[in-house]
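In the form predicted alone, a lone chain appears below as structure tokens.
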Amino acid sequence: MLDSGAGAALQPGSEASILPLHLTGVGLDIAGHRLLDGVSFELKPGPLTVILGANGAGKSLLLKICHGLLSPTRGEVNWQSTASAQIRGRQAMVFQRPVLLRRSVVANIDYVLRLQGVSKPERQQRIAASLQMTGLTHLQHRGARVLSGGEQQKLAVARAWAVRPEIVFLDEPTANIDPAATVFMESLIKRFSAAGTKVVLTSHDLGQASRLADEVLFLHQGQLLEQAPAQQFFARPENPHARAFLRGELPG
């Protein structure tokens, strides 16, 4: 299974948007634990939002059903657009954990875009701009299967960055690799969301949501908690766990 969606970014005079994507009442039970529960909120275009919280707040789970690989026990799970193709095409995930095919560089990226109806001269054009932009272009023939872990979740991203979704969703991108891949991977991030993707990303870690967030939704034990723009989160949080969460108080 690929970790990205098919499809290409949003452009001006094609089909209307998928954004926003509105979560209401959302829960999620498994062989009977109860792990996100009445969880409500907006995904707008723009901002890049962090969803943040301790290990097993349900961070990645909520990144699931929002990607659409998880449907959730109760609520609903609304996008703009109804057309189910058009909401799979304009959206990509990475992993923690990148799912890669046991191919080469080049091939992980190709497969996806020839499963998109890309024509061969524009496939060329997206896969040499994704490998420069991720630092990948002397690994272009290299399998993919040994790479570094740093260099698996860059090919991951160079493959999100070439079906130019118009919402990303990662998933703890930099939780398994080293300080310095773990910057660079933040600049690409970032590059993303300058470019115009709407960026959802989870993270446990204070200082990269602080470095990264636009808005910040904090989430804790299932439920989410709040919804704020990142400087007033960082600086006022409203609610008890979250300020507790930010003084170091509650595992990260």
Second form
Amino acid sequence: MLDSGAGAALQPGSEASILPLHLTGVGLDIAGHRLLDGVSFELKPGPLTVILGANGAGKSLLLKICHGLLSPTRGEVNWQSTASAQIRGRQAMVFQRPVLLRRSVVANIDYVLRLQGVSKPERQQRIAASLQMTGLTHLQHRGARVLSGGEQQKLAVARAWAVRPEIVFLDEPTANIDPAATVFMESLIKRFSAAGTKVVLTSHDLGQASRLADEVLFLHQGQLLEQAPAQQFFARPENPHARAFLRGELPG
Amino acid sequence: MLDLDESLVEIILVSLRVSVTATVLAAVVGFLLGAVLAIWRFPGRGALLVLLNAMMGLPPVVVGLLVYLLLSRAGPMGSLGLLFTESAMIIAQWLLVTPLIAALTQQIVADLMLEYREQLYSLGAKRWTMLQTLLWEGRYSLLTVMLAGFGRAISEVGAVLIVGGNIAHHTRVMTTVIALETSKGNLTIALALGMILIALACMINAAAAFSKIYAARLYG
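The form predicted in complex with its partner chain is what I want next, because the block you gave corresponds to the form predicted alone; please supply it.
Complete assembly follows, chain above in first position.
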């Protein structure tokens, strides 16, 4: 199964990497509310990073700032690369509620590949590989908007996969889907990571974080309180809020 | 008295030709203008939106009068010789329908923008691509907008009467004939034409509704 996946990872050496990503003192105010404050970290290629925190901790906002959908009020976001077209083209994001186009499944993937200027034979090959990996091949000519929630989320992953990003951001990708679809989605996320793509995922689900994470960023009320390897975080969290969160005693 | 068979077909054809052409041309400009107003932010945008919304309710006779002044012999475009032709009627109806289509399109695309903006930006779409994508995503609603525009065009009498002149075998359309025949007391003919007009409008709307339902079932 991994054969189609291995080919889909970025080709090393084809272009300079855009990673690591540095955030320095990032803060975000909206309508006078301080939603993120003094967030600094580095995302290196490799480990699967889970941004963990309660609802309202600022996880999604942080992800959107990384992905360039929001500009921080304070601080800096710096990629290794300075070429903005390259930075945009080599990252992808899967939203909590993916927005799919009113077209067929195939056309939804084709759309993003056309935007990236991928040639037609290459597009067809990548679409087939993405559909196969996400198990959507039999639904390829169906309208994307008439699929079930789980299938729509798989299509969003297929669309991200087809782009062959160097880094993919997933915003609570399993928040709206059933347990079976969640298990499958987690296996897809692991394959994404195994294929060499940097995966950054937000979650408030401790089980999911412990199943997936190599590295945990713990966010609480807009502040990054802990960044640690997953094993260390779950065994010996240093921050008192993190300990409370792990015990299920931390309100959002 | 109207020679029903031949004249009637002629009148219906002129009506459809004028209103369909005006609506299609208005859609080309209106969709684009509406989408630009929904997606871009520029100085004067607010004022333009208010103006556009106000122009949705333009009285047809006033538009007819303006186009008449524009196209009359002494007017700025008098040399074109367009007054009392189908072209003049198309221009007048285009002026009536374009603000309606543009204002409604702006509303639809602005709503779509809320839903799609982040996703499209994330996929790497630039604004011009966003515009094309959103117009296509809104196609079912925009079809309804176009029908509303066609409805305004085919049903108005004031503008086409003034700039077309209701000339037999030339610029006579259903609404101007209904007005003329009613004033002459030929209520039977006026009523018959009125029913044909309503039937036509129903048929076109039904066809559009069915294609919309069919497409929506396919693509959600």
